[in-house]
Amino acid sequence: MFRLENVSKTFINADNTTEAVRHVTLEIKDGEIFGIIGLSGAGKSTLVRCLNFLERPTEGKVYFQGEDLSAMEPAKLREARKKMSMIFQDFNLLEQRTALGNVLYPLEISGYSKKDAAEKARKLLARVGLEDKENSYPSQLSGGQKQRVAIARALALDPEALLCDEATSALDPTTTEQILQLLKEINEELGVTIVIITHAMNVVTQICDRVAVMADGEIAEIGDVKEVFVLPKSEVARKMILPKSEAVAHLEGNRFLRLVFDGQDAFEPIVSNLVIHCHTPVNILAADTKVVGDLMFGQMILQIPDDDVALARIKDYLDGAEVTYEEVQNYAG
């Protein structure tokens, strides 16, 4: 679907120069849900705007369905962009139009007849669960309802790709889960490739197939969501994945292990058995669970004695129990 080769984007003004995206190379496959995650200022939003050439890269090439966007004439580029719709954090709805009117807008400017446009817009509102809100204005809708209207509008021209720029950041957790489920259904039923920009790891683990982790405008790591969650390779991924705990914010100079459990072994008393088997006390500093795809995963941070012999016994036990683990340096919650 998308292929980026050594893409960079630099913003230059009178006061400074900002390298928002630096030398990014990646591929997004047809039909997948691809996540791009990073902390604030990582370059995520700039990168997604390079995908559809709302921002023209300073260097590198962006291919969409095998064609180089930079080589396209303006008219052909506009046609290509019709196949890529965007959903934004602040919804970008037209306040003077009803829900139906907002979905109608792209159909109207694309030359649909009034009858065909109205029929299609109503089907799309029904698809996102808002058939009873077609005459409501944005000011009369909740945040989740506004985003559903925005999704229906984004689907109006039958796009091949849906680019979501922090689409759930303004929503509460329950509504976020509902919107993500809706996007997953759209992906499965319509085959639309979805790219999700987010700073929230729970968004990625709930819906994405693969993820790229960004830091300072670059790709820190990329892989299947399960692989990145279980064994993150980059420092920024670790920060976003490790559970936070205020109670351990001031611990220094200790040793820590991060254990990752899948659905099969999450119910086994691993820690209790570890203490008994290894004759070594451990301290549970933090633990949480996440849904990755359709599976439940858990992780736990253990503080262990600063003793090489005890650590060797613990690792030997975990290896035998086939528990995934890694030693974490300087864990501070």
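In this text, all values refer to a predicted model and were calculated from it rather than measured experimentally. Positions refer to the first chain, counted from 1. Basically, rigid core = biggest C-alpha set you can superpose within 1.5 Å across the two forms. What changes on going to the form predicted in complex with its partner chain:
Once both forms are fitted on their core, the CA shift for Gly41 between these two forms remains under 2 Å. Core-superposed comparison between these two forms: the CA of Ile314 exceeds or equals a 2 Å shift. A movement of the C-alpha atom of His279 reaching 2 angstroms or beyond is seen between these two forms when the two forms are aligned on their rigid core.
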Given for the second form:
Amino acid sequence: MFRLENVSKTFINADNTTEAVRHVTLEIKDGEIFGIIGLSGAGKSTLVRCLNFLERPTEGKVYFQGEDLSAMEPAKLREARKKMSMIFQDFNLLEQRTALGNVLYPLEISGYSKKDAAEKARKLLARVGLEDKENSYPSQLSGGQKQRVAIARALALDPEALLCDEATSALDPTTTEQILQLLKEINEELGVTIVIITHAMNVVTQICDRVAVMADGEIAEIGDVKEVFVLPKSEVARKMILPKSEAVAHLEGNRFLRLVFDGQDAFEPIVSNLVIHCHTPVNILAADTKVVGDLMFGQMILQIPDDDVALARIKDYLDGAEVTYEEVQNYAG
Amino acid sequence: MPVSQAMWGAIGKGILETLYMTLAGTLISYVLGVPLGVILCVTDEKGILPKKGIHDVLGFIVNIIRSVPFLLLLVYVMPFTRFLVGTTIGTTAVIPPLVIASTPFIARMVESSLKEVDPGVIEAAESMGSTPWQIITKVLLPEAKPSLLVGAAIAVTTILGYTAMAGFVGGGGLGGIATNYGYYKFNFKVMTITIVFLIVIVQVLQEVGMRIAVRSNKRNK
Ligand SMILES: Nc1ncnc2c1ncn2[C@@H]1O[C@H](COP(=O)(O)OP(=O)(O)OP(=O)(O)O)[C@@H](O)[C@H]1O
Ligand SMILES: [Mg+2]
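Form predicted in complex with its partner chain, following the form predicted on its own:
The next block holds the full complex; its first chain is the one shown before.
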């Protein structure tokens, strides 16, 4: 869907220059959900804005469906943009238009007849569960509802890709969950490629196929979510992904296991079964898990006895339970 | 001295003339000022079509005209007025200087209203593949509408003030009555009546304008 070749973006102001994105080469595949994480100022937004040329890279090339965006005439670029919608943290809805009016906007600018546009817009509002809100103005809608309108608007022209810049950052956890679910459905049902910037690790584990970790404008690490989250290699990734714990330093022993849940049955009491099955005590030091539907996502750090046999038994049990794990030395949060 | 029937008739005519000059002047000034304001806004370096040259030249002209006090401008453009309407006296002769003076400040007000539109919304429109024209007509102007209407309410009262000044140099209207009876003959009663009417007209126009603006705003409902 997208291919970036050595993309850099440098902002030059009167008093300083910022290399927001530096020599990024990556590919985003058709139909995947691609996550981008990184600390604030890492260049995530700038990178994503280079995908639709809201930001023109100062160096390098961006290919969208094989076509070089920098070579496009303005009219052609506008057509390309219609195939890749963007949703934003603060929704960016037209305040003076109703929910329906907002969804109509992209249809109006693309030459749909009034009748077809209205029909399609209503269908889209129904798709995001807002059929009863078509006459509400954004100021009358909750954050989650506004983001649904924005999603309906983004889907209006049947895009191939959806770019989400912290689309759920302004929402509470429950609403976030619903929006993520909606994005997941859109991805599965319509095959829309989704690029999602987030600060929330659980967003990545829940819906992303692959993830890129950005630091200082560069890609520090990229790979399947499972790989990156089980064994983060770069320092930023480890910092962001490993659960935090402050109490650890005061505990005896230094053998730890990190369990990663990526869709296990939430009703299976894995830890207590492990204790019973392996006849060994464990200590939960940190956990960052979450149940979505009937499935468990997230991770947990267990302190385990300094005993190779017990460890082998535990590993064997976890393999059987299909829980991904990693042994961590000197875990210190 | 009671105010005569004829005097009341003159005041009534003055009110109509004042309204005519004000509304016609405002209308024409807006026809010119809105496009000018749009150009000032979009050609700004942060606008959707940055064009420094155009922006600076227009901005300079606008600033120059705005710096000239209306009364001086009125006199200064008299040759042009005569060329345009054939005379420099009467209500219609007030329209050209009125428009010349009002267009620049309306352009500035329109520009600042448009600049209040959330850049995020403009960016969203750009990300959807809007042309600049679509952004102007479907995003900037509609989103700025409440603010534009507040501006219009202010503009119309300012222009009404200009018409009163024009009365001093033969422009008619309530300003003309105040000049002829109030200033030259110092008829305090007529002067007072004129002022009261001017106040009422300003208040009504302002109130109506503000109400329309508030009602049209979907933002804080
Ligand atoms: N228009 C701009 N002009 C100048 N500098 C900019 C501009 N946009 C971004 N930057 C700078 O580029 C760097 C990367 O910004 P960017 O917004 O891409 O970070 P981010 O990873 O999205 O951060 P956050 O998580 O806080 O949103 C920052 O140092 C920022 O100050
Ligand atoms: Mg950002």
